[in-house]
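First comes one chain, alone, set out as structure tokens in the form predicted alone.
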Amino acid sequence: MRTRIAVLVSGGGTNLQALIDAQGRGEIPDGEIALVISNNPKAYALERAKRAGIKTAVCAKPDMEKKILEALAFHDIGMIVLAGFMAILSKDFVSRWPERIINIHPSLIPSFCGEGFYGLRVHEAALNYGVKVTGATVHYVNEIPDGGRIICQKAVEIRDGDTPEVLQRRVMEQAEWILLPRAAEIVAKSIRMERSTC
């Protein structure tokens, strides 16, 4: 029985498409995406999610944390993955999940990431300092941060003149919508096979 998948978004979600379109491509044979959920009722993800056929919910504060735990009972939900969720998830939430949340973060920890590290403001940090490589990484999530244990990473060359939204899209084309649907697939076949030895 394949993993279910609950994503969590906030924005575009051009991540969660990566997802949906890696799903269409049987990229992710242990894992289907069940669910997304947005804190946020503008986001344009939902709209991503709903041309999909995939069912929606908005979690919203007050009570964010319990509406979405609701939400994933609901629906059976195995894994989370975070994808452009510009909230931070409390320890009490997140011992609930042990290694069943994960997140990409546009870097290569542990550079650039942590409180404060996220959208533009990474790369720009990336830039400001002169680093010659960037990338992305994704990880599970703790109590920290960006401070779980990373499950895979991908490098992206900074070239001369970029800016911080022309390096923003390379990572995202040369590694996130790659890395993501990939370390779904890891984790939701562990998962799986987890079960099966029950």
Second form
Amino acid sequence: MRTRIAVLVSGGGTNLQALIDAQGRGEIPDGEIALVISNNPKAYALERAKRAGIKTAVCAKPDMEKKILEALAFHDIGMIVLAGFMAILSKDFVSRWPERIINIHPSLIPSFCGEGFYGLRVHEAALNYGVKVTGATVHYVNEIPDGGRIICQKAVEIRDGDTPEVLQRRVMEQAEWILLPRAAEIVAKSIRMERSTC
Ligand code: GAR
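Please give the other form, namely the form predicted together with ligand GAR, since only the form predicted alone has been shown so far.
Everything in the complex follows now, all chains and molecules, and the chain you saw is the first one.
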């Protein structure tokens, strides 16, 4: 049985789109994107999901986590992908899903990560520091922001004259949109294998 995946989003949803496109190409054979949850009712990612015929839910404050847990149970979800989800999940929440939540972060962890590092801020920090190489990381989510076990990483070069926006786009194209579907399949497959050995 394929692992039913919920993708959590907050904004534009280009990483969600990469997952949808990869699924369309048959690159996530062990998983199925069954639900997209946004904490932001205006997220364009919701449109992307609807266009792809994927069920959506908006789970915003207050009681965001309670609403998310209810939606996950209702849709029989087995694995969660954070794809540009801009809220930090509580220790209580993540402890209910050990090695079942993964996150994409737009830097080479442990650089430029943790609380306060999200979206363009990550690329601003890399440029301000002056590093010559950055990249993206997919990792399991635990109680430490961006602190869970790393699943995969890919380096991307920084060029003279890069702005945060230009660098963000290069990191997405050369790393994020490739890594996230790959990691989703790795985890979906491991969950399926675990199930078949019980
Ligand atoms: C992506 O770059 C993702 O890695 C980042 O936000 C962007 C969302 O774009 N996530 C974080 O910074 C999480 N700490 P998208 O909505 O187009 O996928």
